[in-house]
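Given next, in structure tokens, is a single chain: the form predicted alone.
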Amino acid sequence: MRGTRVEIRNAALAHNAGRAKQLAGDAEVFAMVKANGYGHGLINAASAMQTEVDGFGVALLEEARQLREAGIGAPILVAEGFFDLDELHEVRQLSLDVVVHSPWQVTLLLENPGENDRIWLKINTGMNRLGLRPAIALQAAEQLAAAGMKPVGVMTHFACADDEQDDRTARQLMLAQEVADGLGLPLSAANSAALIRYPHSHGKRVRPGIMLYGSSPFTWRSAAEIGLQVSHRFSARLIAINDIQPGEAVGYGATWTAAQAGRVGVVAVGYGDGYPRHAPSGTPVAINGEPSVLVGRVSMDMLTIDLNGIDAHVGDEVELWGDAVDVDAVAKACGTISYELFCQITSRPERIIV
């Protein structure tokens, strides 16, 4: 009845992960699914584009069984591997593809050689989070080589790919192509921005995440001129309408105050929901499809915009984001990114799959 509901479009997620396929050439596509399907839904996500990619990636171990356990008989790839002898003997069990990126989960493998392990060396190509030097690498696949564990496949990620003054990727792509070359396997290193803008970067497996789910990756281009399509609409319904006069002002602190007298509208959703509490006054919404914005601050239930201008009454639909404001407009005027608003809705929002 509240009438506060996020949309997931279903043929919208097939489509952007055909667009990957289309842009990987002969890589092969891994869709990143993790933290919940970006907030699509870990297992809806993962069914609506199976037949357009060739495999998973997801963070955690736990994700990968969710996977396994709905039926998903891809190949699944753990990005942050393995944490324990427990959870390298599932991994065996469920015949993932593995992650490794430390040298105590490379003493592990040691201590416990597996037959037909498919590992992924992770290198530290100069971001500087998960990863291992280019040296230690080489040393680490040797030693699990030894053990009968020959690593399949090399392993970067990017830290600035989608930047628009990037300086950073080639080099990140020269060091480890020269790890992969050294030891002759293959590489994966291409997440959605490197996949859209350098194609000599896509190696053996591309790992597109944001741009499945229909949200550019560049600040400089939209989602719309990749040709990708709306995955997540977000929306709730107008409660109240409140004549305001010049001077008066809305919502906790007073944050802002009315020029001149309007009308303003209240909207059923607010930070309990999920909708950033930080969104400043400008943030762009629609009602019935017109353009307006946020006025005031927003509450843990509700939120205020502005309706001069607009013919609106009670009941009718206000777009927080999706077809008539792109989620990446919001997440500008709140400082953050799309990822972040799709992953941080809550169970409060009514869901349904289209």
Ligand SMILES: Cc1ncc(COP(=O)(O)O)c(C=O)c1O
The other form holds:
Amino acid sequence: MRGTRVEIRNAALAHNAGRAKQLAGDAEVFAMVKANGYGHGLINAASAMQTEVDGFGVALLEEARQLREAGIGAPILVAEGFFDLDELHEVRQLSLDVVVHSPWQVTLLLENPGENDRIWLKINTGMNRLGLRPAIALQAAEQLAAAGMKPVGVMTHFACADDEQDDRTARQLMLAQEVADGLGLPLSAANSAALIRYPHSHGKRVRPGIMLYGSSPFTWRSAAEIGLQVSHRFSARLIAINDIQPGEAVGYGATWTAAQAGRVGVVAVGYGDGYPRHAPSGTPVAINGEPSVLVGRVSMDMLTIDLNGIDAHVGDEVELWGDAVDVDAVAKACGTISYELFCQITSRPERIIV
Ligand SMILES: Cc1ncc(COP(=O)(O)O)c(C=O)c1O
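What would the structure be for the form predicted together with this ligand, given that what you showed me was the form predicted alone?
Starting with the chain above, the whole complex follows.
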């Protein structure tokens, strides 16, 4: 057995969802489970959290369909909305809450009116990705209402709620609130960062993602400080231990050279498993719970770690992230975010759900 595995902890998912619910106060919590539940398994994550939350958020219709096929009857919000008329029909068939973010979607609705559509009108308040500008949104809401499809809510998405020096969210919130008030509709705006940090942004419905998966949206505040539990642990086994002499280099490109005589451990995990290839020497790992670091370049099936001063044996377990190694510390070392680390694990590692 190679022993490269991802352990998904469903009790931690439920705990984190409960924490989101506690922070949300009176607002509904829609747990974002898009992108395969941030790598935790779409159906698995939704099932683990369903008793704690009011509904789920996905990006795509396919994801909503999979949830429905698995028997999830809770409300589901499709954040990118329908892509064509067939999808609009299916949104209706599956009783989904649907985000309408573009004029072409409004046109498609007006040409094909429905009776019980649950439309969330997405407003561009400064992210400049998806969303209607406020004036266009007001007009669209009027046209939709006249055709019997009054939206059920107004939605926006924050660009910088996680920034320590954030000075944009207040303006985004004000613009969205103005549209919501103008239309007499409830608002949904908050992601994890805003849910934790800006209680006045909660509105009717919050949409946390990353916090549910045991990672902090902030670089300056840890997941443990927010009261979150680890839900994703990535580990592999040591398959070789090599002595190394001063001046000898390790791995492709010879990017790391030993300054002194020592030992290097070879671990059975690489970018073919989804561990980031660009993780630099010095990225934290743990062996038998003891801290160590990556040395040399990550290859497809293996990576190498420093074993100096560590009592280690072939077969020992190396944690890439989880309990002893904070996923957010790995993300920081790699210049990325935990979202990407969770999402890019390939199908190769064994998955264990506990
Ligand atoms: C529309 C929307 N709402 C909410 C979220 C959740 O954000 P986070 O994972 O930062 O909490 C996302 C994720 O990117 C999103 O796209």
